[in-house]
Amino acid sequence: MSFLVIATWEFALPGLKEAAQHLADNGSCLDAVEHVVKTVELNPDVESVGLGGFPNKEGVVELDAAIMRGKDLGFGAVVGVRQFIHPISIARKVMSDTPYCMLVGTGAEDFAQQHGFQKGELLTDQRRQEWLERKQRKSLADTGHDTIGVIALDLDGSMACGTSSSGLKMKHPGRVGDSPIIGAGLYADDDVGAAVATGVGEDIMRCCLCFYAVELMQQGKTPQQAAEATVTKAHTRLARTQKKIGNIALVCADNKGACGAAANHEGFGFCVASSDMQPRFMTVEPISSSE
């Protein structure tokens, strides 16, 4: 058997380097998957997760993580959190430690304290200031956003997935986008594979994008055949009845170690590492649109 680590975004590179050496060593899939949405957590130079994290449009900071297993199909989430840095962790105890899979604002929060996680300040200076010059111009949401999603295949053959966002820029206070959402911003399944999304989450919402993509792995399509043919349908379906469409990219990888990634858009990118590959970024060509 071998292991595998797959994350969106050039910033999950140092902390996939350390998950990779975890798995080689026998690790687990749960653990790595946490390490390395935790070291993106931790770095205020990320805007749109964790410390550092963009504001919403009242100038505070809402995080939202979500975790599964891919052995009994486990899962939990926690929407809209504030002062606590480490949602992934927060999430992860939902799904170990109680029987539900999502915790939302305060109830989140009091769960989390209960349980011995700090709060800690989460706006930087930085991103105050980049709040304010918005607000002066009155500038909304984005078009993209970079949740950090996370697959990992440890040596046992067990499968994990995770995923933690701050939202979209200036959204409106409780907005909640695809990363927490099981089936749309992650899924996984031991007996199939695993996949996690990332871009607009209303729009990935909108086609259940990773449970579509893990469906078409258990049809036989490998892990790129399936990325590609998700997005392709979303963003075709999309373009039906929307005159704007927004980011939306995926990585997929299969239970025998395979992955797969696209994207709709320039610049999307993903951090990769196996057992037969030392870690690495490699960028996404945009699917071909009919739009």
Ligand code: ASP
Given for the second form:
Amino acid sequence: MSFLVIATWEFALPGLKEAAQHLADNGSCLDAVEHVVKTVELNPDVESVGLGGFPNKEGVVELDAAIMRGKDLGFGAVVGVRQFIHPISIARKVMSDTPYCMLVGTGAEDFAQQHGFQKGELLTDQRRQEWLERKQRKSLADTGHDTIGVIALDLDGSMACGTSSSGLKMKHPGRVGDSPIIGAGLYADDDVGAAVATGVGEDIMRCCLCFYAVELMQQGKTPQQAAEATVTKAHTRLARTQKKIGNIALVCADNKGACGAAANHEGFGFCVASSDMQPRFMTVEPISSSE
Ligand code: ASP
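Would you generate the structure of this protein in the form predicted together with this ligand, following the form predicted alone above?
All chains and molecules follow, beginning with the one already shown.
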């Protein structure tokens, strides 16, 4: 049995290196996923996740996060959470300690408070300044994005995945993207594999991107084939009825440790490490139907 950890974007690399060591030492896939996400949530330089995330149009940072356990399809998510440093850990608590899958807004915050999760100001001075400049320019919600999404396979053959995001810049308060939506922003099933997405949440959730990628792997496609076919199908379908299609990117992995990635835009990359591969960052060429 081999381990694998794969995550969206280059900012995942420091946490991914530590998670790879943890998995090599027989650590659990859930701990590996949570660890990578937490390192990104704590990094104030990442403008799309956790501390230092870009605020909504009212100047408030609102976070979405989710985690999924492939063994039993356990799922936990929190949506529109303010002032908590690690929404991924709150989502994990929802999964492990409640009969629910998702808590939203003040209900999620009360739950986090009751369970002693760390509170803090998420809006940094730099992001407040950028928000003020955008507000003065009347710059509306845009496609700036970069969700952290992580998949891990441990030496026991179990899989987990997780996501965390501050969503689109200048979003309407209460706007929710794909990141905490099961089947859209993430999905994991030990019988097959897992997938996580990043990009414009509205387009990703319209296509149930991650559930579809896992379904294709179940039907026999390799993770790379599944990633390309999923992004191609979503892009092609949206192009029939929409003038503008958002950025869509996906990484996936199967329960044997093979992985794949695809995007409909330039500039996407992911980090990966496994029993056979030292941690590294790799870039992805856009699918041809997006040209
Ligand atoms: N998918 C996220 C959202 O729409 C954005 C991102 O990938 O950063 O909220």
